[in-house]
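Form predicted together with a further copy of the same chain, single chain, as structure tokens, below.
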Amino acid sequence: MTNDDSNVMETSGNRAGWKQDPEGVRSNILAIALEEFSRNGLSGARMDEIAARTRTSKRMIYYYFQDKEGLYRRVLEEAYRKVRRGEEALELDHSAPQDALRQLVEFTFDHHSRNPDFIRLVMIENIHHGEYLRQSEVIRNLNAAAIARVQIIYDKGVSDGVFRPGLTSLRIHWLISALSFFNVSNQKSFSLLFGEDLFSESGQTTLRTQASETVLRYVCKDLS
């Protein structure tokens, strides 16, 4: 009869007087799943090492994700989602067609230079070849914003005889993402080939601007 209490008490331990929170746990744990997944990869990053640093235990984040692929495809999500934010941010409408472009290249530059947590997920992606992108509706309907910023920006310098014609809003974003996302993703493997002078402070504001440069001598008619 007296034992019981007892026994109880024994194994209790420190588990006395904990408040519920279930968005704090699920945030939590996706903060550090990011970590871990950009960090190590899909089959690199450790489960054990995800919950030791979680606030909570291993069995929430099978409780609260199923598996290891749900928390990294839940963390993908959240990883596109967040970055778009970001790039809401982005205000240019009425300057003048080259300088709104020159904004935009510069600020994608600084804005995935500022991210490189998010480049490596999209890095991890493609090893993986998109399968758990190609699983997301949401994020598919993330970009379509991308393409339209571009698109507003060129129209405007075609119609003011600024920008030459005949190009497409698709292939000038695609040309800043690949100067924006490469400075970050090789940024290793070429600054361990060639030098680390383009990735200090300085080299980093010289190639921002040679990016806007670059992307600027590409759309307009004449040379400013």
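Given the form predicted together with a further copy of the same chain, state the structure of the form predicted alone.
No partner chains or extra molecules come along with it, only the chain itself.
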């Protein structure tokens, strides 16, 4: 078989995959692109490398996402959509306010720990001064929903007399994010300076509990 024959077969296989499972192909592209962008940044990532690792061709990536910036923006949107879907799946409306808030903190801590590519991607977007976040109405809506979710929990806790009044859902969300984000974003530098204890399995379990207790002590009347 010649190289030309091999290329034809590969192209045909890619085309068949695109026609039979376009959503799967798009998901595959986004997953690979997340890895590439989180490791190399927007400027350092290469479309050829992304295409080489996916189930499709570079031409089809451009068909789906127009250009590298369009792909990067969609990767950002999908990364935020994933964390918000996870929050929705908790079904916190059915829990007592303290339990709901604890579940939300622990979910966020776990999600960030298990998805370091998401943390690196957000750090890269900050290097770009939030330029691509600013362009995305999808991300704004997703994060508005996240704040609204915290607000529902908080309002219920105030109404039940267990949360202290005068706080804002945005500040509560910030505290949850800060504790969970730093744990991943600064892991390498922190462990090199102070040792690996906090990042062992037992250390992470303890930090997870302490993160939820910190947020609850900030919000609850009896724990403040």
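Fair warning: this is a prediction, and the values are worked out from it, not measured in the lab. Positions refer to the first chain, counted from 1.
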Note to self: One rigid part or two for residue 107 and residue 151, between these two forms? Each C-alpha should go to the superposition that fits it better.
What the structure shows: yes
